[in-house]
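Heads up, the chain below is alone and in the form predicted on its own; it's given as C-alpha cells.
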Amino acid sequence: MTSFDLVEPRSLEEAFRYLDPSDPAIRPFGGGTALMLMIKAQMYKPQRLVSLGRLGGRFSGISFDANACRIGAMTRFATLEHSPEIAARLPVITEAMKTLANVRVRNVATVGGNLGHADPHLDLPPIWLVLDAKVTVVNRGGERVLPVADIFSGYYETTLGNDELIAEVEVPVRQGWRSKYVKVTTRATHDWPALGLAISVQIDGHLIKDLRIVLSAAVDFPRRLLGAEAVLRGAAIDEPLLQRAGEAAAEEADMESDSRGTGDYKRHLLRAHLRRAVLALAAE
C-alpha cells in the first residue's frame, strides 16, 4: 500500500478545499469500508482522502415528516438497523439489514458512501431506487436534488463531479404501498447476491394497483423493469399473469454470466423470486 495524505474537515467549505475536481487521486470517504478494500488490493492508489465524518447538520441522522424520511448520508447502517422508526415506516430497509455483509460492516458503512461506490451487487441501493427516493449533491456552487435512478451510470461508474457530496437522502413514506427486497446467493446468506430483487407495490385485494421493480446484482447498476411493470399493473393476481411477468422480466433483463451463476440460470432466479415476492407482498 502506497503513502497518502488523510484529511478530517470540520466544515463543508473545508471538505470543498481539499477536493480538486480535476484529480481522481483525491477522493471523499464516508466509512471506507470498500475504500480501504480498493486501496489494499492496489485497485485504487490515492494521494489524499477527505473523511466526512466530522460533518454533522444534514449529513448525520434520521428524520421523519407526514410524507418523508430524510437520512444524512453519513448515517451508519447500524443506526437504519436499529432505529425504531425505520422499522415502522420503512421496515423494507430493516430486514434488508439482516443479511447486509455483518456486523463490523454495519457500524461503519455509510449511507452516502454506499451509494456513491456504485457497486451494483449492493444490498441498498435497489431499495433506495424502488422506493423512489432521490439525494441531494452539494458542491462548491449549491447543489442539486436528483432521483437514486440518476447516480448510476455503469459498473462502479456515477454521474458525480470528483467534487461533489452526497449529503442526504430523502425518501417518500408513501401510504398503501408494501415493499419487499429479495436477496438470492449462492453462498452465504450474507454474500455478495447473485440477484438482487426489490418490488413495492399499492394492491387493493389481489388487484395491483400501481408497482415498481429493480433488479440488481445480476446487471452492471440496478434497473427498473418497465417491461413486468406494465404486464402487471391494473392486473389482478393469478398464475397465468405472474407467468407473463415472469417472461417479460427475463427478456428486457440483460444479464451476463460470472461466478456466480450463468446468464440464463440468473433469467431462471429472477422469474421464480417475481412471482414469490409478489404472492408474498398480496398475502400481508
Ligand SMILES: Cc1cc2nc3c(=O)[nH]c(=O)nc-3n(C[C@H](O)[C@H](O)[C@H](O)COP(=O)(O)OP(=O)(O)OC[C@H]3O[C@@H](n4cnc5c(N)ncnc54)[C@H](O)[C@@H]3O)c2cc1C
The other form holds:
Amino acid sequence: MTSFDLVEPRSLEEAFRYLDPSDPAIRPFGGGTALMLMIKAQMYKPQRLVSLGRLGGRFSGISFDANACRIGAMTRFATLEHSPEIAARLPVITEAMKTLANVRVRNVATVGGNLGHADPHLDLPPIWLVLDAKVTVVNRGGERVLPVADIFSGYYETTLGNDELIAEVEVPVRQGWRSKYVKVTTRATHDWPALGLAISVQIDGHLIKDLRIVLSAAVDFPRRLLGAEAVLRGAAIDEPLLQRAGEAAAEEADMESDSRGTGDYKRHLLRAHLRRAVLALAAE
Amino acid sequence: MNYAYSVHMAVLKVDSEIGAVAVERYLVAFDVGRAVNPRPIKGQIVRGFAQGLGGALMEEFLYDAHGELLSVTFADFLMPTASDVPTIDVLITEDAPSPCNPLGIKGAGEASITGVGAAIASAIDDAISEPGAVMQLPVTRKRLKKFFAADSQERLASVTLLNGPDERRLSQKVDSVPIAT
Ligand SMILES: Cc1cc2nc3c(=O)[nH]c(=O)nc-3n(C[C@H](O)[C@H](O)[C@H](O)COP(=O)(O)OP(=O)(O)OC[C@H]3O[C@@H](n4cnc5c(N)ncnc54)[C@H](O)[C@@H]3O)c2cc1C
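Cool, the form predicted on its own is there; where's the form predicted together with this ligand?
Now the complete complex, all chains and molecules, led by this one.
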C-alpha cells in the first residue's frame, strides 16, 4: 500500500478546494469500506482522500416530515439499522440490514459511499429505486436533484463528476404501500447475491393497484422491470398472472452467467422469487 | 487401538423449485469414552458440525481449465457463518471407554465433521426420493438443481445415518433424545 493524504474538511468550500474534477487519484471518502478494499488489492492508488466525516449539516442525520424521509449521505448503516423511525416507516430498510455485511462494516459504511461505489450487488440501491428515492448532489456550481436510478451508468460506474458529492437521499413515505427486498444468495448467506429483487406494491386485497419492481446484482446496475410491472399493475393476483409476470421479468432481464449461477438459473430464480414476493406482500 | 464413533441424523427441507437445502434439525451423538469436561466437548462437536456442513453444502476448491485455482478468497470459497448453521442437538455418550488409557478417553472431534456430508447427502436423497442421487459434495444449488425438472414442491426428509459399529445400541440411545422425525 502506498501512502496518501487524508484530509478532513469542515466546510463544503474547503472540500471543493481539495477535490479535483479530473484527477482520479483524488476521491471523496465516506466510511472507506469499499475504498480500503480496492486500495489493499492495489486496484486503486489514491493520492488524496477527502473525508466527508466533518462536513455535518445536510450530510448527516435522518429526519422525517409527513411524506418523506431525508437521510444524510454520511449516515452510517448502523444508524439506519437502529433507527426506530426507519423501522416504523421504512421497515424494508431495517429488514435488509439483517443480512447486510456485518456489524463492523455497518458501523462505518455510509449511505453516500454505498451509492458512490455503484457495485451492482449492493443491497440498498435497489431499495432506494423501488421506493422512488432521490439524491441531492452538490458541486462547485450548486446542486442538482436526481432520481437514485440516474446515478448509475454502468458496472461500478456513476454519472457523478469526480468532484461532485452526494449530500442526501430523500425517500418518499407513501401511505398504503408495502415493500420487500429479497437478497437471493445461492451459496452462503454472506455471499454476494446472485440477484437482488425489490418490490413495492400498493395492494387492495388481491388487487395490485400500483407497483414497482427493481432487479439488481445480476445486471450491471439496478433497474426496474417495467414489463413485469405492466403485467401486474391493475390486476388481481392469481397463479396464471404470477406466471405471466415471471415470464415477462425473465424476458426483459439480461442476466449473465457467473459463479453464483448461470443466466438460465438466475432467470428461474427471478420467476420463483418474484412470485413468492408478490404472494408474501399480498399476505401481509 | 480404540474407536471413537458418532451417529448423525439430519432433518432437512429441500426447496425443489430453487434447488436449496435448509437443515432444520440435526443430531450428533458421539461416544467419547469418558467425557472429562463435557462443555468443551459439546462445543467441539457443534463446531465440527459447522465444518462438516461447509463441506456438505458450500466449500469447494474450483479450478479453471488451466488448473488455476479460482477459490482464492473467502468471497469465492464460501464457508458457513452463524446464519447458515442451525442449532443442533448433541448427545455425548460414554458407553465404550477406551481400555488403552487410565481415563478411558477417546477422540472427540473429527467424527463430528466426517458424518455430516453423508448424512446431508442421504437426507437429500430421501427428500427427493432418489436413493444414491447425490454422488458429489458439496451439494451446491447447481448440483441439486439437476435433480429437478418442473417439480416445485417442498418435501420434508428425515433420515438417519448410522456411522458406527453397533447400529442397534446407538439407535436406542438416539431414541431417548427428543428429535422430531
Ligand atoms: C466485508 C464486507 C462485506 C460487505 N457486505 C455487504 C453486503 O452484504 N451488502 C451490501 O450491500 N454491501 C456490502 N458491503 C459493501 C458495503 O456496503 C460498501 O463497501 C459500503 O456501502 C461503501 O460505503 P463507504 O461509506 O464505506 O464507502 P467508501 O469506501 O468511503 O466510498 C465508496 C465510493 O464512493 C465514493 N464516495 C463516498 N462518499 C461519497 C459521497 N458522499 N458522494 C460521492 N461519492 C462518494 C468514494 O469516493 C468511493 O468511490 C460489504 C463490504 C465489506 C467490506
